[in-house]
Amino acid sequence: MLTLLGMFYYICLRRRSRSGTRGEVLTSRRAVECNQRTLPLSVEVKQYAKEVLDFSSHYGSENSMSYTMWNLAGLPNVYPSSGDFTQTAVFRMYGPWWEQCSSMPQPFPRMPLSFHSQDYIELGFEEPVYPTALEVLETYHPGGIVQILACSLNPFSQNPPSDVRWEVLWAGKPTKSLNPQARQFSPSIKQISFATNLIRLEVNSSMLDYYTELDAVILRGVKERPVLALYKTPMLDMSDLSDGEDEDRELEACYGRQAEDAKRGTGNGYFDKLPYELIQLIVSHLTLPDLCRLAQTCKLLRQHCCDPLQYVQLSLQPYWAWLSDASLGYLQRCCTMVQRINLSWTGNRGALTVTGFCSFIKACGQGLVCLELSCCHFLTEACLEVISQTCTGLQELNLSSCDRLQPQSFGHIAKLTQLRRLVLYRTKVEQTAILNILTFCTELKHLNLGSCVMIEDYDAVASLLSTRCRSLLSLDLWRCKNLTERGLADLASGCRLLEELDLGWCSTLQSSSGCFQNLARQLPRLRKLFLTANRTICDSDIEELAAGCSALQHLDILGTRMVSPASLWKLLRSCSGLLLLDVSFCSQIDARVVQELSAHFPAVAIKKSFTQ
């Protein structure tokens, strides 16, 4: 007698034999039995990225090419050389240190264990192909790539498809490479059923010792669809059993008794004896897809899975590739009590519409205190207007890299007077809007204005912060080009509670004015200070930090020529809690000094990049 599994397979083969020709079945069967991939006759195409289409962050400036994501387009600039080169693509963060800062938001619960991504970049190639290989040329501290995806949409076509699909070509966990040297990363990728010229790399740099640098991406593929992608005999489709009287009778013989037993059962077993709260606690550990699957099992569990208490905190970022207006519509019924929601990376290329988003916010946004919208390019002024009118109690708003929002959109944020955390990194916010926001949002504790190139006068921003936002704990002014010692003095005198201050690449600040020494005296609570690429930092500045900022944990003085080993010894002895010190390209601090300091202070990660 056939076993249940054998019978199931037998039925499927019978069903398949009626839907395909004898020749197709035999050809596919031989290919599978020989464990060979049937390749098309066309020649493999090799192509470098034509254009960088989108990305979440980068180390570089919006107005130059140094360390920007745009360096990833075209032929390699550096490979096979290794080291720190300005011609490469570099993301904004690395290691665990950023996540240790108080300015980082609280993590969301029930995140899937398979989701590791922190940053991404999307690349367009000239010709759509069926991928056979993908190679990433990593030139410094490799190992950050955790996922590679392909999209069915041709970004250069004037006629986009109605259904945009994303397929994962490869996925892995964050790794720490013991060797910072260059490498060619070419994982084994999955065969997909559509041609693509849009590739997405997702990155997690949390385990890397320094900034990972990417030089180029090579896509290899064929223009004709592989035979096995056309006809897949081994993949059994349950819909094949939907019609066919013989199969129905055979399955009924196997499952008939079980079906009758199920019909007679009216209870929910031991679940009826468990307290409602206990079932809620068990269900709260499920990811969102598992929650949806469990809701289809019985009425009792559906009630628990649809309970609004399960959706008080909800992160949809891991599901960015599948989220649509319809998805939000279904969730709308469950999210009546939502307080924190993460929609970062979602909705791009038409997946979400302004109408769908605004409908969801109007229905579910009254109780929101945290709204994460990083890299949501569907957002318009109408969306921010709805947010400002509906989410009146909002305390955290992240619009990082929403670089397609028009400048006039940001004025609506001023109506959110209870804001505590506001991230406007890489947006087009202008002078008038940010001053208006600071005038009314006086409870701000965390503000990120990094790479906001359309703000004309950062001195005016700093001065207003010092009078209106005295509870400020963190301020990111990365690559602001016009902050002077006057603005910094106002900031230090008014925002005395500051713990984090990023002044990286603020080239208009000069140590000779005494601004950094004054900063160290006025801000004793500083835990993070980035003075990256300020060539004027000198020993007196470091010694003042050692004397006045004993709580310092993160310090970046990359690029200074005027700091000696003696001042660093003083700093490390005084700041016992120091965890990160970047002295890359500090001409007086060579590898020998770094080794000596590391030996005496092993708890401190002292960074010294190199160029081969």
Second form
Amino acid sequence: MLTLLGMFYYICLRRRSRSGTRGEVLTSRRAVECNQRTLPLSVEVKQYAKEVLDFSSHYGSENSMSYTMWNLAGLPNVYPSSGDFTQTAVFRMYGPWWEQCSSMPQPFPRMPLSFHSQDYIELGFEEPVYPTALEVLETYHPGGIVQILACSLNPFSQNPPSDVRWEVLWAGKPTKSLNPQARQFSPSIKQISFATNLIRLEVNSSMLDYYTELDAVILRGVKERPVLALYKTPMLDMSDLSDGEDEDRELEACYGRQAEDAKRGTGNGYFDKLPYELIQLIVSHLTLPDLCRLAQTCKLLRQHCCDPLQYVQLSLQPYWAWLSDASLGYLQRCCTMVQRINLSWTGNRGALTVTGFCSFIKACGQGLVCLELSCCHFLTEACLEVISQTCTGLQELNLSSCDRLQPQSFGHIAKLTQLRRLVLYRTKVEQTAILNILTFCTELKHLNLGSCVMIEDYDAVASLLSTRCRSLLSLDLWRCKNLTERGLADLASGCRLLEELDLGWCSTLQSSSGCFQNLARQLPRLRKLFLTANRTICDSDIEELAAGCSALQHLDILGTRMVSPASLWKLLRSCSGLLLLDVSFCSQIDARVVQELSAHFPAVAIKKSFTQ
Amino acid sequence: MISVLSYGRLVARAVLGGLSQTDSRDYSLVTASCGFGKDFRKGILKKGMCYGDDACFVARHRSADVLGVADGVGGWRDYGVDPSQFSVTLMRACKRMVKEGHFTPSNPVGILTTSYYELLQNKIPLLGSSTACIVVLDRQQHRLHTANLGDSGFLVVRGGEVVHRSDEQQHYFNTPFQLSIAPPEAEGDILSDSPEAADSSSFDVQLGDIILTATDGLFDNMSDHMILQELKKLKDSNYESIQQTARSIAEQAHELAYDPNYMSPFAQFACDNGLNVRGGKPDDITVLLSIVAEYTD
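Starting from the form predicted on its own above, please write out the structure of the form predicted together with the partner chain.
Below is the entire complex, every chain and molecule, led by the chain shown above.
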């Protein structure tokens, strides 16, 4: 009896428990198949950006609300309308035009095929979440975003970070925009293992027809770490990009044991028959991570990969997220012959320290010719002092958007008397420092002082340029608020070799003073002239340009009411090499005129922006 | 003895706490707007808060409630420029500035200055001019800060009487101070006042104070006395009642403007200056009526 009962119970219980587990498995599998987002425990949080923390460039003026990067925070202002509105975030450049200028540096070799970024912006959100989706509201010429990354650091917390990691959520190629209409861009993002409230967007607008404009970014995520992978599966293979994480370890493996193994000799078979230079040539095509991996294969290849001749030109910008003091320390051993180095975007949020950077420069900087340090916020006056003392032969220095550098730091640049190219876009350089620099750096060919708001008297700068830097080829004075016709006249008479001149948004220049006509007569080599938003440009200026500057390739006369179609016809007939003509918001030039001109001169890209 | 002192301290603290209780609550402005454009025949459909060539805005921020009116100068129409574009863009810039917190409540002239310079940052070449009047209520301090450039203005009414009012700024008859952006060829000829030329004032407000901000279309057609009569009808601080009163004031001003026999304040002023005229002054009318109330979310 008891055994019968026992058996009965046993059978019933087992059947119940078995059906129970099967039911659970079925529901969870159904959940996976249906891509259910809402689990009973985690609620999806939708957030707009709280604050813009960092960015590489923008179109608007510092302290303004118009066309500046700070517009990307908060709720959208324009979306779903399309058009060129002031309340959006706009980057400084677009299209192929800037790359065509001689002021652009030579490209670095060994660029990984997956790295396309030209600009970036970092946004902080209120709550750290595990992201499930990210939407970017683009309101004009969309398609610029090429990479989205998330950081494990909470930018608003007071605690110092223990370990800062960047993870790529999505990566793509630069796309050609099909139309300028607004769109919501929401790519499938990768699931990551940490909660984040710091997102970085990297942008490349080189294939777009006009400035791309962003309105808002929406981050959707869950607060608790999701158990099952309930997201849309990523369509890209992330292994290419995530390998950079290991770069630090690989650099150590590559260069760490070099010294001890150099003594022991080994036979390498047929590799010993190949000439040294041939293997060097082959190895010179590898990207840096591949170079590190190759160095770990055998001692001969390690010798090749650590040969200083492989490090004559070094770009660490694609690896900005993974570069640290330790990496620079290891690279020091091979970079003894380095001439061009690109450290743009690296070292932020504690990755590089002043000591690490300075020791690297002291060790490898004697022969340095080109130093790119765009957006390097770790830089201090001490770093610039070390650069000026060590890199005495430096010819190119880029400190673009290093807006945390104190004004007194720039005085040291005057010691670099061989400088040919100097970029100080959006820095705090002051009057005395720049006058000092121009007095001593007489070889300057390319100078960028765009948005340098601390310089009080641009006329003095222009006059000094005309006397000291007569071989100047390109000058960027974007948004220089107090340049007048006096300074411009000095410039035109002194720097006769000028080919590129950016006077965009310089509101104090009046055409009635004849300064632009004078410019056109005295600078026949002009290839690029930006007169953006100078409301005084008139027909006589255009006619003088047509007569005097037949080599003109890029011209921007946005926002003037006084230029008529007739003078544009003259200009286009005379300047046969014209490639870019921006006539946005020129009230006499309507869409029909643009159409006629484009039909007659198909080689010229005529830009006419619109608001609605 | 010690217990008496400590008891006394407790009582004092409680009493003071009770007194400061009423002062520590934030104030806010409950605002309604109404207006009429001068010329209905234009038929241009404009977005809200724009009456003819006048424009206005109401904005809230954590620390302050801000409102403003701007009267676009109609003379630009003769040169092919739409006068409302300037006033509307100026008011929109002010509103955006307030919403994003780029202002100090005690400095309304600053709002005007930065908004005016933002207009120059627009790619579109704006032309035109307007007066401007900005009123800011500092919620916590219970203070009203104002800035006025030109002949728009505000009244503060307490207990049926006008306790504060703005002064008109005129260069000469019918030519008020104005912010302007001129075409480059006419830069010397066009009147252009700096935003720093605005009159500013600050004073404390109490619960129940009525603030009337309007363009000259109202003040030129209705005397203070007539306005006060209308405001007497305002019984409570509901949005609906305020809206109704604002509408009745604006409607009355609009009717009087087209009355050829009525001795309007504008006609009175003209007579005082030797011009023999009667009747109202047809003009765009914008009225923003606010009551100081307690802040509720």
